[in-house]
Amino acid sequence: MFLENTVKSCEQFGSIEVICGSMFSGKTEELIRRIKRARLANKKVKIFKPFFDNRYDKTMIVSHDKNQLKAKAIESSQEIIKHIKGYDIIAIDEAQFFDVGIVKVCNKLANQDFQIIIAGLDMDYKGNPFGPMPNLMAIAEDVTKLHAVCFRTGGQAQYTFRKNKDEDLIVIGEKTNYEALSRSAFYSVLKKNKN
């Protein structure tokens, strides 16, 4: 995480950091860690989350380890702009669920000297790039890819496998619905399910 502006110019610019990975890789935990660190540096942080992600709480971002911080639940990326006055850092959890306009919003805010820290799934349950995440990673100064432990092999997991047959792209869930899988386990399960 960058707490200081490293650009040697009279113009002020912020930055974009992305934390990505599969489910159960610790993305929200890392986001919370960075927010706490920024607050120790006396930075004012505003946290956002998608309004429909209420797995643990409607107004908190909550890690699987139950660490939590108060957040503003919003329906669209444009709402972020209405709530940033007086803040230095904008933190966004579950960014894959936001509309594609979030890319433009983050770029605009970084160009206005805000530091943006984003956490989200980089791939959906089919192993495809998820929502605006690929574009957010492309414009970011820093991308951190986290890995979970594969539920089946114990190895490094980068895929999120949905255990039920629901075909909707977005299905909010936890361990009852999803598993973190390694590449070999993920493609073995996909191949088995096709037969």
Contents of the next structure:
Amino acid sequence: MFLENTVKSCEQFGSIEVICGSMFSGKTEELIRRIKRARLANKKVKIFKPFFDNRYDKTMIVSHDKNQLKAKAIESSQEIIKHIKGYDIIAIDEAQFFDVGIVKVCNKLANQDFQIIIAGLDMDYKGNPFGPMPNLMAIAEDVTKLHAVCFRTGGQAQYTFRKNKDEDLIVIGEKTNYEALSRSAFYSVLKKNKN
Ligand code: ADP
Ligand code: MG
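Right, the form predicted on its own is done; let's see the coordinates for the form predicted together with adenosine-5'-diphosphate.
Everything in the complex follows now, all chains and molecules, and the chain you saw is the first one.
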């Protein structure tokens, strides 16, 4: 992790760290915490988010606790390369929404001397690996999996349950549409809904 990085500073290589988990697990908060810490150490951090995720703001990453930082909204992973000159660290929120090209982009930049911090949902609303996240986790030096609280069981929630019947993979939403559930709560709800 940042500052705890074991890579020797004389090496011209960066690294990749991934923060994953369900909705409400604190991914954006953890991303913001790491960015603030990096900025305290005088590192220049460029933040990216997907263009169409405008739940709170078009150009901010915002946590559910309303912490926020200015970000560049982009439509394709290739755009990252155009905006990073002079920066040390690249932070990406909601990485699950990006195209698969993000995997190559991150690898290429980490092989230069950029440090990449990526936050994103590891599973979609059906409990399947989401977009480029599994591949990003595979190539990362460090993966942090966070959990929300399951309000039904009081246990750790790792699934993002969609409360409505919409079947599109991507439906941008909040607490009215989504609930964080533990394994037992998630699969018993799915079973009930099938019957
Ligand atoms: P993420 O980016 O993973 O969706 P955020 O960092 O935006 O999460 O928000 C985390 C915050 O969400 C928590 O600090 C808490 O205040 C709030 N929250 C709402 N629902 C839950 C829940 N079920 N479990 C844990 N935190 C929750
Ligand atoms: Mg978030």
